[in-house]
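Quick heads-up: it's one chain on its own, the form predicted alone, in structure tokens.
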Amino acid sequence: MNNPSFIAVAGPSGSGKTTWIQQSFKDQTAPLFYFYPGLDTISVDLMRLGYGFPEVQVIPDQQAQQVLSSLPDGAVVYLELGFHLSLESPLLSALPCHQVAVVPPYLQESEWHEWADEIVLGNDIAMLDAVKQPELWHTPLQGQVFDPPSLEVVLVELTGGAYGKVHRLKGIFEMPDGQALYIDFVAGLEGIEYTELNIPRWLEGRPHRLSGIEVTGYNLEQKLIAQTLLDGSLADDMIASYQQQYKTLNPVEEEIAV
């Protein structure tokens, strides 16, 4: 009988926590399940989880102790620790975790040293503040589709300060011709990065699917921010000349089930 094994994943936010485990996810063939304590079920990292590793089985907080008590052989379990979440949290304690921090190359001594059985590499960001606690704002975007260059103006102003200082955004948007991506900043790093999700086109009316946005940073104004995102959503019409002329141009693809 083999045990399950426990890796506790922790780091700055935007260090590369998620795409680390994302990327330890591919080399396993055991059982895969992925706990972030603490994390809505609207979650953009969740929602990305879900259309790029299916099999991978996400653990709810509410049913945490139910799953983790009941683990098939072998199972591999991935605990990823907010920066909300105290590195000394008894959850921690209770589980005999191999510990993997994900830092920024220049940082040589933190919190996440001592802690870690593993250093991992990450991102070049910048940090948070040590002091001040960030806000978390999230918000979902089903059924919302917008215009690439649209959208673009209003990442670029989002993350250059228009509506306070954003230290991360993350969130998976739909584009006209029926493709979601997935759109990344972190503050110290160059530029917005924007990855097609490996999903069926949707092209058939307004996408049924998950889609959201994640913003982390200091006096945001969330609701500029919500209204700013809603406003350049595309009207019915829209999106059903941008669905056609997709259509006409590719007539083999097919569309995806509604």
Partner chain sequence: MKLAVMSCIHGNYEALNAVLSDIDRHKTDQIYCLGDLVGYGPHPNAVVEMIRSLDIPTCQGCWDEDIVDGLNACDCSYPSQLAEKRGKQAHEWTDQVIHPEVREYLANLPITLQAENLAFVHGSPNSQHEYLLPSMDGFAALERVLSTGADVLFCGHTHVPYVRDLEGGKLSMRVHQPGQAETQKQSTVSLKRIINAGSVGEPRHGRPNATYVLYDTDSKQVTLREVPYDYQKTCLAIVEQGLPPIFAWRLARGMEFAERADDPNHVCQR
Given for the second form:
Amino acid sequence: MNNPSFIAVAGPSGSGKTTWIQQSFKDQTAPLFYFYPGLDTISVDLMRLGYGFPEVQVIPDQQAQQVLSSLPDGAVVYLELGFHLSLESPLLSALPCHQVAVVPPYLQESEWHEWADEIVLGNDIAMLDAVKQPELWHTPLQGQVFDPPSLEVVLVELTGGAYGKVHRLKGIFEMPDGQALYIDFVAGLEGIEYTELNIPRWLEGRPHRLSGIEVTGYNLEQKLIAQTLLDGSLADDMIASYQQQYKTLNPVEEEIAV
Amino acid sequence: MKLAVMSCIHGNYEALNAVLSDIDRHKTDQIYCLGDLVGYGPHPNAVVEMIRSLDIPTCQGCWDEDIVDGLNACDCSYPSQLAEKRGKQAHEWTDQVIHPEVREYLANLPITLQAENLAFVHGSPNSQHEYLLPSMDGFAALERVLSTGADVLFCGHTHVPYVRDLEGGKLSMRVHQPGQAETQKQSTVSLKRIINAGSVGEPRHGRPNATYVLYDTDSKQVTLREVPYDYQKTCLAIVEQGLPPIFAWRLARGMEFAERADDPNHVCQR
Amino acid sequence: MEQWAILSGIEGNLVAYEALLDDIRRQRDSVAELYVLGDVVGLKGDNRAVVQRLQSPRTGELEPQVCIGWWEEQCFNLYLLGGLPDAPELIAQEGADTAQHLFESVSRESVEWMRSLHFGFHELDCLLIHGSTVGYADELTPDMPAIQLCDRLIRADAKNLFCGRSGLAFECWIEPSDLCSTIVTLEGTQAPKEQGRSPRRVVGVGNVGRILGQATYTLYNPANNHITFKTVKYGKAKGFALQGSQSQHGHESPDIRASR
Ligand SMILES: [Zn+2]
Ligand SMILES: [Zn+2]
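Would you generate the structure of this protein in the form predicted together with the partner chain, following the form predicted alone above?
Expanding to the full complex; the earlier chain stays at the top.
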């Protein structure tokens, strides 16, 4: 019998923990589990995980005890530790984890270095103010479809500091052509990353699937951010007309009956 | 004769003052203004009063027109839904605060001004809302100048200053009509020039400084001026007046509040 | 070789339109597309009948592709579906009585149908439109300054601009060249650019209904880019129609013939 293995991943915000974990998922045949203690189900990472790796089982907080005690043969469990979880948490010490720290390359010494069994060099990010914990603001955006140029303006403003100092921004946004975009910004890294999620286009009204935004930073003007985002989201008739336009320009080739 | 030409003050009194002082230092003979005295900025009345008191010949801008006629700009002249919402917020605020005599003054501004071989418009000779961008097709740009009959066309509205020389353009035309012999014509157009005055109060060249131009009618020399001013004062006034704080944030970065439309040559049918 | 038949300005003249359809049917090179560049209604006959005829072509006939013209815009205004409720252009040009007459000569349903039409068609490298992209009232003629026609072609973003506003049949080639453009910005002087374009063409497609007894339209062959202007003479007398034809490049075809 193969014992389950546990891999705990920690590191500063934006260092590339999620990217590293998703990279590791790619060449695995074992049953995969993902656990981010304390993370809301509306987390953008979880949504992206669900779209990109539907075979990976996400362990919800409330069921952690139960799932962890009845793991299948050879299971691999990835534990991602957010900045709000201490490296000395009892949960960690209870599990036989292989401990991986994803840190910026310039960082030579830190609590992560001491803690880790393995060091992975991640993004070259600026370190957050160690004294003050950053705020985490997130909101689901399910059903909202965005006007692309408006979204671009909001993101430029947000990441440029118009609504507070943003350290990290992640989001999944629905576009009028039915596509969903994954958007990632890390302070100190060049530009904002836009990735098209590899999922079917949603062309029938407001999408019934997960999307949302998550911002980490200081002095965030949360209400204003939400309002500005909504100012750039489309009304029903606009969504309908864009979807119609897309369908007209890209007719689905119908199978010809023989 | 030495001219100063400015455009797009957009209720930014601080910037206007700085530009007027800069003009003073250059000892010009005449100032022209290409409109957009109001909109977005916190001091529309003061700006108009200043322009009036100095008797500066001014043509009507897109914002001046909209404040008088009600929001005329079609949806298509906004690049994004967000920009449109912000434009409407600015419009409503301005509409509420401007004095009746200011509205009256804006209503009576001419669409174009002409002085010898110079023409002055806000956007283009076609419309206050048309953008003459430097990237516009050269012959299309030439058509705009020729339609005024002038050699030099001054415009604003894009909020980024530039000078464009159009030289040596040839046009050949061959006409065939049923029952008539084919005709051919060829013409060469002499040097024409477009001078965009940029923006005093809402620059969008990536810095907060006000821009305008100097033009010497004898030497034909153009100088693009960039004038620093205390933009923080304007930013503060924007917030104090209850205008959206994002206007101040964008002003401080030389980002226009509402960027231009996708199709800059689009002229609304309305 | 398949051609397009392009016409404009039926202006309610059903007899002229029928004569023209007969002529299209007689073409040796078959006609594959039928474009109607606006002004289907007007003051030259029975607007209801023309709209009906266009809406429901007979079996074997081409489906006409119709776009909005100046007269249709006036109907929108009269039926308060347009931007200028009092139809000032119409009243200035034709008087209030005429406006009333036009109002009565079309039904609300036909106006709604007109409302559903396109502003123009982009097909291959052609733009087919009533006026120009500047507006339905923009009247392009060969007497316009070359630079203005050049501008309309640039705006049309097409090699061939077919239009009907002037009612004239003409073909006008414009070739802009040798323009040197230099731009100076706050960042400095950009390298001068030489601008020019290959020749492009504005085509006036003629008018069907305005002159009684004589309808003109245009045949276009996209394969070889040839334009042929056709003039169809028609009379009320039964079984009698006179037809003339002229083709491009000054080769006036002598085949003016009477057909029975
Ligand atoms: Zn302006
Ligand atoms: Zn303007």
